[in-house]
Each structure stands twice: as structure tokens, then as C-alpha cells.
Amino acid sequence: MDLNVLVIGGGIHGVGLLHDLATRKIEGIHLVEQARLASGTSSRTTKLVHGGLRYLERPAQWALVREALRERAFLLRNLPGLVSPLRFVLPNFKSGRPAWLVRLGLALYDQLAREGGLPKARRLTKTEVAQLAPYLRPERLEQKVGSGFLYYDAQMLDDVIVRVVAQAAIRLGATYAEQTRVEEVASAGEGFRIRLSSPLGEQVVRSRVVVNATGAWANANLLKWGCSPRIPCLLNVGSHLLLNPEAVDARPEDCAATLLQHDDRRVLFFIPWQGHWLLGTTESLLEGTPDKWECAPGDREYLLRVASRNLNLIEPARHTREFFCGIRTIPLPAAAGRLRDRSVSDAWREQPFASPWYLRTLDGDFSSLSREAVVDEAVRNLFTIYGGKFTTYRALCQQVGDQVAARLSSSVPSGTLLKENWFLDELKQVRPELFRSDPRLRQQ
């Protein structure tokens, strides 16, 4: 097989630059996912398309979230049903940041938003805070709190979407391949020999261009292809809670969400979701490697914790369905200096994650580091994509697709903007399966 692009990994990066590449019509573009597509952080997430609230705290993220929030809008008027608006509660805690500091944040949260579809923050009074999240502690709600505010974002089926993107690329030439691990990328002329390993057997190919989509992997899968990475990562655990309804006495169709501040002024989410109830999420180092997906020591004691102190939840670990935990893969360009040129050791390759290019400490917390991908070229066409929101996916495949396509000499523009580039319709008749969240991708 003879391809112009291979893209590795199939989470929503993968799949998204798949879609990007296939609205351009470049010919010869594949996938490769070593599990099944979404099986990752991208089915791991907090279910949330948002821009960022909390990100408003720093001026330099202000342009990521004003993305972020055009990115939303998109994704709400062409994936309805998938994408759907959410109300947000957010209690105006006597002991936080005063009512007016509040009341500014969302008036620029809706000034970035512009005419994104939602309607408009408003204050609340605490009765109406009480109606709308009836599961916050009463004690809490009258001691602590004064008012509130109500606000809107959005909440979605993260692995149906992987799916559906996925399938809108097949329908418009691509093709993909699920259980297929990359053993091997080798530099073969103006492009790369890539060594594949399937239930079917090995199998060699080339491409002229490959993207490593990998998220918690991408330097490892560097490393073990002999390529000097050039972009030091973090990789930051978060973990959820899924509850049973029963948890709460509350129906989670009739309630908002709400987000809930800890002593340590972390912020969770506590959300209703698919008939169930979300909290999360936590920001821990990974301990180890990203093979299993293992929740952080502590977690589940911390969520708790938040959860006793802030909610009225009836007997929570009884009430628990799931625990689960996706990984953020965090860049870090500004350390990148003092690992120019450092050249792929043995010992590397064989334990990546103990390199150098895997940090394992963090000065500062984790709200102080900059969400914003970074697209990388450690050898000719040879991407690497770090880092990245999911709400913010198909802008950021769009820019690698700019850059990929500039290396084939294309000059068609994306099309993903375009809504006969979905199938959206045709899939739902055709394909009705793929619109049911599949909760064992989170069970793997």
C-alpha cells in the first residue's frame, strides 16, 4: 500500500485530521489505531464542549478560549443530538470571589462567545440556586452561599463523535484500521517505510507523510522509531466518577450542572449525564505508564471527599457505576532548550516514559500551564500532535491539515466546515448503532 498520508492514532485528533484531509480530497490517506478508535482519553473525558470558564483567569488563554467557545458553536449546530447546551449553576460562595469579579467573567465569557447559540448568563437568587441543583448540601447552600449564576455551555457523546467523524472520512475516500500497531517508521527516500502488525499478519507500507496522533504516546512512539523528540510533555490523570441516579435525590433531566470549588481551589464539575451523574475531574502526574488505564492513588478518596463536603448525595460509593480516568498529554515548548539534539539512547527506547522527554515533576499546579496544542516536526513530514481540547479539535486539524496539504501541493481548502461533508442524516439511517455511547471503551 502506497499512501501520501498515514495518520497513527485513532482518538479524536486522529480521526479529525483524517476527516480534514478527506474533505480536501488528497487521495491515499489512512489510519491506524493499535485498540479500537476512541478507546483512549477521547471516550475519558468530562463530556464537556466548553470554553473555559476558569481559563478567563489569565489573559494569555483569553485567545484559546474565544477558539474554544466559536468551536462550540460549530459543534452545536451541526452535530445536534450529539452536542447538546447544558446549564451551569455557579454558586456565588460567601468565602470566594465577590459577586461583581463573577458577574464580569461571564459577561466576557458571553462577549467571546458572541452569537454562539446560547443564551446569556443571569444572576440567580439563592432560592432559584436551590431549584436548579437541589443536590448541594442545604447546611451549605444557606451558610455559605449568597446568590449564584447561571450560565450555559455545552455536553456531549465523546466516542460517538470519534465514530461518526471516523465514518464521515470513509465516505469521503479514507480508510482506516482498528488492531493494528505501527512496529516500526523508517526515513525511505522523501518519505517513510512504516511496519504494521495486525491479527492478519505484518504488512509494510509507505507514505510520504506521517502524523503521530498518539496523545500519551507520541514521544514514546518517537523514541522507538529513533527520532529525538523535540517537545518535553507532562501527562496529567484525570478521573470521574459515574453515579447512579439513585445517588441523588433529583431526576438528572430536570437539574443543571454545577461546578464546585475544594479547599485546594481546585475546580470540579458535578453533571448530569446520559440519565446519570458525572463528577470530575482530578489533575494528578501519571504514576507509571499510560498502558493501563489506572486512576490515580487518591482519586476516588479526593472525589469523594469534594463530594460529601459540597453535595447531598445519598451513600455515593455505594451509588458508584463507574471510575474511571483519561490522560492529558500537556506541552511543554518553554523546557524544550535543553533537550536540543539529545540523541535516542537504548535505554530510552526500550522505557521511553523514564526519558527526559516525559517530565515526572511539576513547579506550580496544573491551571497555571497552558492548554494549547502544539503541532511539531521532529523529522521531515514526519507531525506530531501534542496536547489539545476536544472541543477545539476540528480547528486544530484544520492547521495541521494546512500543513500537510502544503507538503503534498494542495491547495484545496478544509471542508470540514461544510455540513454535506458529514453525513450526518445518511449515518443515523444507515449506521444507527454508531449514536449509543459505549461504555466499555471506558472498561478496557
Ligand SMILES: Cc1cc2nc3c(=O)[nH]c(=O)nc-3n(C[C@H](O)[C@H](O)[C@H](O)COP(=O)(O)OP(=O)(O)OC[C@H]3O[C@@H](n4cnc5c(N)ncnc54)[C@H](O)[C@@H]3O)c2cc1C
Given for the second form:
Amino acid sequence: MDLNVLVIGGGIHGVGLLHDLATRKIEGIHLVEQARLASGTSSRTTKLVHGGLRYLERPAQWALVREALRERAFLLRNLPGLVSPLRFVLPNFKSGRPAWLVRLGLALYDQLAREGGLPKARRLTKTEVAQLAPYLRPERLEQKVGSGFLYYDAQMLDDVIVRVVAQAAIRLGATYAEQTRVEEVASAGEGFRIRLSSPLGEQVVRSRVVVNATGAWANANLLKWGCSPRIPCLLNVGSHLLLNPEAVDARPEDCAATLLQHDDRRVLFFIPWQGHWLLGTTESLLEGTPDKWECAPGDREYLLRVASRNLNLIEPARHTREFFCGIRTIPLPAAAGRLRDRSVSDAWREQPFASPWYLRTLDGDFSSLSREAVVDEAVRNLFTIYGGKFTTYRALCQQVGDQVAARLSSSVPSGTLLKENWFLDELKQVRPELFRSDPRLRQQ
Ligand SMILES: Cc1cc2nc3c(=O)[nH]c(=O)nc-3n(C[C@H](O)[C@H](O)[C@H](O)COP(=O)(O)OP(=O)(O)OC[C@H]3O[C@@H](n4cnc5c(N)ncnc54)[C@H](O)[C@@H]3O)c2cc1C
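In place of the form predicted on its own, the structure of the form predicted in complex with the named molecule is requested.
Complete assembly follows, chain above in first position.
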């Protein structure tokens, strides 16, 4: 097979890029995924399509928040049923940030969202907090909460979106193969010779450009393929508890989500999701490899502790339906210079999934690290995507698409930022029931 572009990894960034390239009418584009589409981090998220309220505390991140809010509006319009508005109660804990600061933050959030299609934030009385979030522990509410705020974000069906985006790319002529792993990437003339393995056996393909969109595996793959990564990453595990409806004495669909600030100041979400309840997420350094998807030891107990301290749950341990985790890739371009130190790069080669030793000094506080994505071209025509948010996949994939198109001398611009309703036909295939129930869709 002779390709123009091989995309490696079937998470949101891989399929998003495939779709972006397909809208540019680039031919010979193919994606391979070692397991199933969305089997990596892209199905293990907190299910939020959001700007990231907490990033407002750092003005350097405002542009990222603004971009995420713009994407939130686009996804709400284009993936109805898969992305839906979500009400949030923000209890104003007496020991937490002062109410005037929270009010200012929410006003800024609304301002950055501009015409985002969602109602603006407003103040809540303590009684309203209790009505909207009846699962908050009454004694905690009584002692610790003065009042609160109501604001809006959105939530998603992450794995279904990955499939819908892949479907949209296929419709435009792209192809993909699951259960196909890239074992080797070697330079060959103007491009690359790539060895793939699948249950059917081995296969060799050639491609002019290769994009490594393998999330947490990105650097380990580069090392395996004989390329020296230039961007060190912190890999951290975020765990969630998915609880059955019986865990709360209220119907999920009648309640708002909440942002909890635990006693250690960590912020966690408690969200009604698909008739269930989702509590998360934690941040612990990855021990082991991403293949095992092992939640960090102690995270389950930590989440249950947060639950018992803040929430009025009925036997949460018994009503836990699932305990799952995803792996964040936090690129650290500022630390790239460290890799020139032989002892650091050697240690890393031996344990490519271990987080760099100097980061352990952060003592679990990763919140100060920027969550901005990085795209690196370690070898000419071999791009790697590091980090990023699900919410902003389209903007990131357009940026990578521009770089790839330039290498192929393609002058057709990306269609993904120009055209609305890209996904409706694919949605009809994947979720026909939505078209029977949502009047907005029946009009299309
Ligand atoms: C706990 C947690 C919660 C999050 N919550 C949110 C949220 O609520 N909202 C939000 O916007 N963002 C959220 N994020 C961020 C978001 O989930 C990620 O940015 C996004 O899913 C990353 O997608 P990806 O395509 O880069 O990686 P992945 O989804 O991990 O995809 C990489 C794929 O590459 C494949 N692969 C690896 N090696 C090979 C190989 N050699 N050959 C072939 N295939 C290979 C893997 O099997 C995998 O499927 C969250 C992240 C975490 C960790």
C-alpha cells in the first residue's frame, strides 16, 4: 500500500486528523489502531465538553479556555444528543475561594464563551443549592457552604463521538483498520516504510507522511521505532467511579452536576451521566504501562473518601458499577533541554512510561502544569501529537492538518472549521434513535 498519510492511533486526535485531511481532499490517507477505536483515553474521560473553569486562575491559559468554549458551542450545535448542555452547581465553600472571586471568574467564563448558546451563570441561595444538588451532605452544606452559583457547560458520549468522526472521514474517502499495530517505522527515500501487525499477519506499507497520535504511548513508540523523542511528558492517571442510580436518592436527570472542593483543595466533579453518576477525577503518576489500564492503587479509596465526606450517597462501594481510568499526557516542552543530559535520556529509554524524576518533586500537584497540546516533528515528515483536550480536538487537528498539507503541497483548506452539520449523516447511522426524539434533528 502506498499512502500519502498514515495516522497511527484511533483516539479522538487520530480520527479527528483523518477527518480533517479527508475534508482537504487529500487521497491515500489511512489510520491504524492497535485495539479498537476509542479504546484508549478517549473513552475514559470525565465526559465534559468544557472550557475548563479552573484554568481561568492563570491568565496565560485564557486563550485556551476561549478556544475550548468556541469548540463547545460548535459541538453542541453539530452533535446534538452526543453533546448536551449540563447544569453545574458550584457550592461556595466558606474555606474556599471568596464568592466575589468566583463571581468574577464565572463572568469572565461567560464573556469568553460570547454567544455560546448556553445560559449565563447566576447566584444561588443555599436553599437552591440543596434543591439542585440534593446529594450534597446536609451537615456539610449547613456548616461549610454559604451560597453558590449555577453555571453551564456540556457533556458528551466520548466513544460514540470518536466513531462518528471516523465515519465522517470514511465517507470522504479515508480508510482505517482496527487491531493493527505499528511495529516499526523506518525512513525510506522521501517517506517511510512501516511494518504493521494484525491478527491476519504482517504487512508493510509506505507513506510520505506519518502522524503519531498514540496519546500516552507516543514517546514509547518513538523510542521503539528508533527515533529520539524531543518532548518529555508527564503521564498521569485519572480515575473515576461510575455509580448506579440507586446510589443517590434522586433521579440523575433532575439534578445538576457539582464541582466539589475537597479538604485537600483538589477539585472533583460529581456528574449525572446517562442515568448514572460519575465521580472523578484523581491525578496520580502512572506506574506501569498504559496497556494495563490499571487505576492507581488508592484512587478508589480516595474517591470513596471524597464521596463520604461531601456526598449523601447510599452505599457507594456496593453501587459502584465501574471504576475506570484514563491517562493524561502532559507535554513539558520547557523541560526538553533535560534530555540532553545523558543520564536522564538513558534512564528514560529504559523506562519510557516513567515520568521524569524531577517532576516527582511536584508532590502530586500537577494542576499548575499547562495543559496545552504540543505538536513535534522529531524527524522530517513524522509528526507527534502530545496532550490536548477532547473538547479542542478539532482545532488541534486542523493545526496538524495544516502542517501535513504543507508537506504534501496541498492547497485545499480544512473543511472542518468551515462547514457546519458535518456529522449529521453519520449520526443518523450510528444513533438513529436520536432522530426520532430530537425535534432539532428532524428538521434537518
Ligand atoms: C482522566 C481523564 C479525564 C479527561 N477528561 C476530559 C474531559 O472531560 N474533557 C476533555 O475535553 N478532555 C478530557 N481529557 C483529555 C482527553 O481525554 C484526551 O486529550 C484525549 O482523549 C486524547 O486522545 P488521543 O487520541 O490523543 O489518545 P488516545 O485516546 O489514548 O488514543 C491513542 C490510541 O493509540 C493507540 N496506539 C498506541 N500505540 C499504537 C501503535 N503502535 N499502533 C497502533 N495504535 C496504537 C492506542 O491503542 C489508543 O487507542 C481527559 C483525560 C483524562 C486522562
